[in-house]
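One chain is shown next in structure tokens, namely the form predicted on its own.
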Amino acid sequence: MPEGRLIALEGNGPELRVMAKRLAKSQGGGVSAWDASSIFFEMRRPDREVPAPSPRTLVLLYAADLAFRLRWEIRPALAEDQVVIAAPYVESAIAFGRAAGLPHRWLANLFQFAAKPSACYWMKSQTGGAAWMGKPSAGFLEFCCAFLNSGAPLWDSQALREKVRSYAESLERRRGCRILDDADSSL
């Protein structure tokens, strides 16, 4: 039976799309992108009032939309022996749960049903604050700032987006997580 690859790019801000594509276009495959399933497109909607979920729900809701495109786009993709870029996968809501609180092992049980991607990549942000204050629409890590923020008690968005920075550091020094930026043609 044919194998694609599956390679996970990681991240948040608008250079994860870009270089999601620029790799997609190098590698011959397609992106498989966060909210697929729609769940977060429906929680922003304004004619919606959504309390603002916490950190665990986040996830939980994360986790919901990547079973959906595992299911429907990753695996259908990889069994016709295709590469397929998921941005972003596993780690970034890892991340964002550890620097939420959230235990490691939770969060390692939960991401179980997973495939385990041939390469992992993290895009270094170059957005800086503003991205992850607002624009709920720019990704999962600055969805999850903007609701966090707009609920109580207030969470610290710096203080997130430090401890998630930390946390892909040590992913490349611990599980071989190649960091990049715009700019990296390396691949």
Given for the second form:
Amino acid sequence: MPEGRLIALEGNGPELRVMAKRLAKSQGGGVSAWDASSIFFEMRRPDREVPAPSPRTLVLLYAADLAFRLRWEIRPALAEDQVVIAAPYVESAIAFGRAAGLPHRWLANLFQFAAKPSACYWMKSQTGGAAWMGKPSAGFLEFCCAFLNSGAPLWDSQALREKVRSYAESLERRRGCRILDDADSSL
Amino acid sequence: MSSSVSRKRLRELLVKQEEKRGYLIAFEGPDGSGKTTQRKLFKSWLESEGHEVVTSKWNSSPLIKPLVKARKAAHSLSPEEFCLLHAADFRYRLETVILPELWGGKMVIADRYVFTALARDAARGLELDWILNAYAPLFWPDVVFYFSVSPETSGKRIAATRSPKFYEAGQDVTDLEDPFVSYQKFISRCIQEYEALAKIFQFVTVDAEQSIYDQHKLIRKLFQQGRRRSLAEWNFDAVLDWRENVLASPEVRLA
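Take the protein just shown as the form predicted on its own and give its structure as the form predicted in complex with the partner chain.
In what comes next, the whole complex appears, and the chain from above leads the way.
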């Protein structure tokens, strides 16, 4: 049975999209991007009358979107022996969940349905002040920051981003990923 | 605040809140079991007894329901997506309606609760442990009324009024074209799951083949005989999760 290669490219912001395209070109594969199911797009105009969803709810929605991507984009491509760049994949959601205080065990169990990638890279993101930060269209983490702050200001977006960055560094130390910057030409 | 201090303070708060809070009563059972009729009668009775009552229906959150509805109409949901979107809808309602209203002293009636997902998603072939994890941390209702009917009765009652919808009939997993035939097959699996859950989670089973009035009388009696589940004992993790991650402002967290 033919079997392709799944490469997870984790991270946030426009750099992730650029690197995903670069990787896909160099590896001769395709990209599976966040929100292919358009769940988050449909939620982008939040009715200010309704309370913001919690981090746990947002992670459940991410998992639903990932299930969609696996069914329609990732598994079919792998079955045809292709390379798929999943940008982002499981670890970005786990990083956000951990940053928001959700238990690792819950997160790991939730994403059990996702195929294990053969390699995992993490796109180093900017430290702060970028124009795209806080925009729901800029990626899952920014979507979450924007939504969590549409309610009462319980969440500090900058602190969430910092915790996500720490998670990536810790994952790299455990050899769970390799952190890349946009100048990285080794791939 | 350290984690152990916050846990200790929450435990004290839960004990203090116990007498002030409302009850959570879940109505469960297959389609056509008459639970909505009983839920309405029960709500009227509770109100006549002087309680403030709030109803939370399955898949009804203003944020997530439209997403689910559109995807159901397009028949585009896999069992995993079906489960995860309903879990998100449930979590949102739990955090924004059910828990705040209970905490404020109102009676909350849930027309379907987590057990609906356990029965339906398990009938769709998903593993029970994974489904339970998606709904964790679980907030246990004070009482779960389970309306028990045979697959035949459920099928007859549904067929008398309408044709079952695609997912209701389980056509996404049975691959049967006829919605009535598919419904019969799928509801049999759901009822099997429900019956197992009723034993594991000690539901209060109501024979839904009885007359509407007899069922209503029984529910009132069983409710009056029942007692609330201790928050600190049964629902500590779920309340902690809610207060730590959802409540509106830091000063009300464990204040």
